[in-house]
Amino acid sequence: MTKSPFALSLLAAALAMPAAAETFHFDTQLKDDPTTLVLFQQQDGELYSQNTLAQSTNNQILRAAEAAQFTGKQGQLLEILAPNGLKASRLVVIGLGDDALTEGEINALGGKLADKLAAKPQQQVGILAQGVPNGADFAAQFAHGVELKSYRYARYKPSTSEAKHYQVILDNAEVANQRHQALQAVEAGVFMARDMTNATAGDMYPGSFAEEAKGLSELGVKVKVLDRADLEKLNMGALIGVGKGSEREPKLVVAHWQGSEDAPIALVGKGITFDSGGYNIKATGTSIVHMKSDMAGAATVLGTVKAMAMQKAPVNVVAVMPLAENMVSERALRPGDVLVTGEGKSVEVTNTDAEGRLILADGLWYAREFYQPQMIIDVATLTGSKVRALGREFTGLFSDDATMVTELTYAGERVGEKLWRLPLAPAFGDELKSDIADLKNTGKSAGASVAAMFLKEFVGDSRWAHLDIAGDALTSTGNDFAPKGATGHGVRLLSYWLTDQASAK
């Protein structure tokens, strides 16, 4: 099969470190005179690196802080132009608050600085981190936050952002540099997920997604692509059914990083590369414009595998990604049709716009059948009701496994991709009963919980958690970690959780 121009353009970049223009150097002293100097202050407490400044500079900071009512509250910024006693044209003091910071909170501080300097001309930035608690971890996470927020998607519109060059000054610079390199592997996964989700549906479809995944083989990832003939042999009628309305055939992509001999952890990602809604077409509002992002779950799990492979993480993780376009045509799935899944269960399709759970049913079965994982996590932009319940502040978490709930919730708190547990209950499952098939694909009440109960039908006895990232995969205004557009949401959460799993052994 001929690779698309889009796939070819990304294949080379897929193996590279993050494409952010920003560069970071960690050292014990400033080598160049910065145009911007950055310091940190504890709330109502110490201004770190104060003893490296001239008295006139310290006096000016005190006066400016008083005038601006700056106390060092977490996330507060104090800006001084043409500071006394410095060659720098700008001095920025960032508040750390009065409590220990999580990794995500430090990342968010880096994002604030990136936002502050985004429109400034090309410049050198000096960051004085001497004395900041847990200096090496802080410096690495702060740089990580700057890079995450500085990402720009420039395939269709070249970025006008100026490159920034950062010098981070602290005593244990070598340790900070090592930790930053590990975080850059996570960034590479985040940026891959963002690039794929930001791409138009005309460029990112099942075939080109598969080509992107194949690029990871150069990192030691085992990649397998199942085409329609393979799916038919496996009787994966749900995935075939959703994709049959499109000229672009459905596929199942598997990316396996075997960094340990443990039983694998399976990540199953929803990969609807465009969702018209099918015959239950998305005919109202503007939501259809964003339906190129309905493959964000698949992009997240693939990006996570890349992050693990780039840092040679000692984990055994396999990403299973069912991929299809949900289109309208004379061949398309019709409301009332019955599909038979790979597991053999029949499903009455009562709504063709509830297609994500159908392809996940075959993906979950495939992960169980061929990899016998110790646990499964699926990731999907699955339901609008999740957005109505939790907005964009939390990802919906569904699981009966208390340990997985605790561990995933903790990981989300640490990196700032927070989870909120929503209920699984037999009453929601009862809504899926059909008169003519084993299941229906929709119910009548709590949509997110009903969808989760549908997925539960296909996980068998596996330990399992479902992450509904609807509303989290895109941001219309930017957030603490990402500019406007695709967020790569879930890569940082899963990367933290996976490495935590490895370190616990």
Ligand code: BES
Given for the second form:
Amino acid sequence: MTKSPFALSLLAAALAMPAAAETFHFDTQLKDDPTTLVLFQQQDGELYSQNTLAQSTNNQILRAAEAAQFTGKQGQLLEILAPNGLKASRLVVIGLGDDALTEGEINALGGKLADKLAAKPQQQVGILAQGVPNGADFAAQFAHGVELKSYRYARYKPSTSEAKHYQVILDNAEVANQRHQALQAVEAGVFMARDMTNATAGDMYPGSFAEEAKGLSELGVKVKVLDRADLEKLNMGALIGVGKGSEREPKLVVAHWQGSEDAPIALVGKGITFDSGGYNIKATGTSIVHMKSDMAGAATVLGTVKAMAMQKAPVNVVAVMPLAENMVSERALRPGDVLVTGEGKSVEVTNTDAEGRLILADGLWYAREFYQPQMIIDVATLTGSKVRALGREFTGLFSDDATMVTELTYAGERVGEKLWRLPLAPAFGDELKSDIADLKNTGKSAGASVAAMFLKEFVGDSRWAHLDIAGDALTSTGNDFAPKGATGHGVRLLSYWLTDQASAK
Ligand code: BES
Ligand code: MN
Ligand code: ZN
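I've shown you the form predicted on its own. Could you give me the structure of the form predicted together with this ligand?
Entire complex below, previous chain first.
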């Protein structure tokens, strides 16, 4: 890229502009002639809105379905080009299966449509949802799914896909529109998390992360940035220690949406803007290439606060984000060093690559000390061990709080960001005994559980859950909800859970 002032100002303008966005309108009748028409079919059952089509169209759908062995299985698509009796040049029938669908399953159907149409030129898409069970929720979640999957990150290369215009037709259009607006707030949070995670570590470092967070003050979020001097005053030696190898100084950012008078719920996110491993450098394999995403936990909790603030949700939620770049240099942390955390516990650093738990130790303590939260959830790309155990489909859930386990697991089921519980057991904690300090930062067995036991040392007697999202933050293939790249994983889960907390009262 050239560095002329002109090119730079163009770039700045491009960054300020939202990427071409899909538009959705909910209506009781089609307004514009669609170039693509979408219908839904129950498995071996009803084809909804069929009565609005000509007999010749219906006959063609029947023949095509038979030829393609389309039964309406969940997620199955039937595409008919140049359909009889319609102006539209393409007709798509989407299978709904034969069971009630979760929100995430409906989103995934929207994602399938977005994928199908992605490479097609600019289009007017008409979606006929009359008669679909729970039509308003269905329509809103379907639109949400289309939008989640249509996200493109265009900072380093312009997107080639054109924004599409969708009209969703159903009787309950007004309600669908309201539901969709709430989901668009969640989406804004997801997209913020994705944008921040997709940015390279050269562009996204503690200082620039803090600037992004400050942008939320427009929404009524209280944003606080602690710089190195502030961290020193609070003796946050673990965060300072991890960050001291980098030219980019560590920070701690707090973003507080106080939408209710309840005690706050604290969300603590790991914000390593690049994880080289430090002197225990990531020398083998390709995992180092993906380590710009090691701040995904922090991006997720910040995105969740954005989602709550945009909806003016009646929840009191505070995101605490310790931020540091884990680098190798003359000034960097050395293997064997001892750090003293804000809480006063000393930690022997047996591996500089186990840095996430170190900064979280200070983040968790800070959340407790300054916010007295009723509950804490931390979100972190914490261990390779989690990826080996659960892959990229499940998030590792660690908690001794039965209610949090149940509620978070349920929220994960609903939105399709599934959680799987892994053990927090004293035996893993025993591995963290050090001869020279209160504890050391690595053990020798089950890495994800040992890391969780380390964090548990810093949560006091708080109600607490730890989400290990390692591997979930980036997708190299795309998944049900996201194209290739950052997923924003966890924003939908936490938004759903928080909203549920509020409505349970
Ligand atoms: N950021 C990594 C964990 C990670 C690995 C995230 C792969 C996403 C994908 C973390 O800081 C780390 O390096 N963990 C080490 C800990 C070990 C040294 C005890 C690991 O899991 O290998
Ligand atoms: Mn590491
Ligand atoms: Zn890391």
